[in-house]
Amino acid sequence: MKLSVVAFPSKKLQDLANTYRKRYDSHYTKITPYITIKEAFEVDESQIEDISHKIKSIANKYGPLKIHASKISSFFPTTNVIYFKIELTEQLQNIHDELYREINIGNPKHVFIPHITIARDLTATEHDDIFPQLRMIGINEKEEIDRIHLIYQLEDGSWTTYETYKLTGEM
């Protein structure tokens, strides 16, 4: 079973991302806009309860995430993905690190760059045409996210929520 840990932004920010995703993101129908906190990883179903308990424990340590989508950026030349850059905060980095340490399944494939994807699977020509336009439009949205989610992938490639954890900061 393939799992991931994400944060879903507000409907306002999701709607803004979807204005681009409808046209430029091949995964538009598979999942709503999200910020990956722990990359997808494979587990046996027997491990899910333990993983869920660990995520709940982490969520109880931290208060709501304050996020700032500050600009439109790209992972070019690694990939032709265009995204809303989410400013990295100490809290977001700590949650990310703790999820990897506590769940201890898979290592990060990339440096942690919090983001919301708005375009993917673009050809080099499409990327070179679209990216400068989007970058000029820019973004400057701030908000608070009070939940993180354990999601799993269905057979058709879409993702759905397994469990939601409130960031309470109680510990």
Given for the second form:
There are 2 protein chains.
Amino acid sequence: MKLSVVAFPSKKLQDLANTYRKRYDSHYTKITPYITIKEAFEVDESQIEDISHKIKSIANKYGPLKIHASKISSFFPTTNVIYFKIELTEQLQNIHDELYREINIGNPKHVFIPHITIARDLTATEHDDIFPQLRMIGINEKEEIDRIHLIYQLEDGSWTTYETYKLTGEM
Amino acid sequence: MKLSVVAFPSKKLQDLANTYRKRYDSHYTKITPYITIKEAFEVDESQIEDISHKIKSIANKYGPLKIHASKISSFFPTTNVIYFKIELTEQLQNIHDELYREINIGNPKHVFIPHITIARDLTATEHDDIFPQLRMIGINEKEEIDRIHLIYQLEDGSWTTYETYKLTGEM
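Alternative state: the form predicted together with a further copy of the same chain, after the form predicted on its own:
Below, the chain from earlier opens the complete complex, with every other chain and molecule after it.
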């Protein structure tokens, strides 16, 4: 069973991301807009409750995530993914690191660059057409996200929420 | 903001429902397979925490939902919706009624017929072609669902989970 830990931004920010995703993101129909905190990892279904307990303990330590979507960036040339860049804070880095440390399954494949994907699976030409426009439109939204979600993937690639965890701590 | 209360069946049952939904359900990409416990209702965003508290109290009273998907039925001629019929139990009826009573917004539009939709927005001809086949294939799955979800709808019609509630009681 494939799991991941994500934070869903406000409805307002999800709606905004979807105006782009609808046209440019091949995963648009698989999940609503999200910030990945721990990338997808594979576990046996029997482990999910244990993992859920670990996430709950972590969520109890951290307060609401302070998010600043500050600009539209691209992972080009690594991939043709275009995204709302979320400014990396100590808080985001810490909760990310702690999730990887406590759920000791699947190491980070990349440096943590928090983001909301708005375009993917573009051809190089599409990317070069679209990215300059989007970068110019830009984004500047600040908000607090007071919960994180453990999600699991179905066979068709879509994701269902297993559990939500309120961020009720001080860190 | 449009809210609804649903129960997601096991991954296995969701995967099975999706094999049909992929072809026949116009809402396939908007949400993973679900059982509606309280139909969509409109509230101001400021009310969501209050509603969430009410659902939490109810979830604390009920135990895991005993589900039996017993056959494939249709709401024809009322609508052309085809679904996995979930046998109505006292437990399901009670939690449904209590949700409507406590969250006093939006009355039931229909008698409560618990189900997982697998086809909708079919033409009459499509319905008449497909339904006899599906009815013959049928379904017979029993399981327990140990949590319910409060979900909200985005502008594009897709749904995000706001919170999950474990069914930790005895009823």
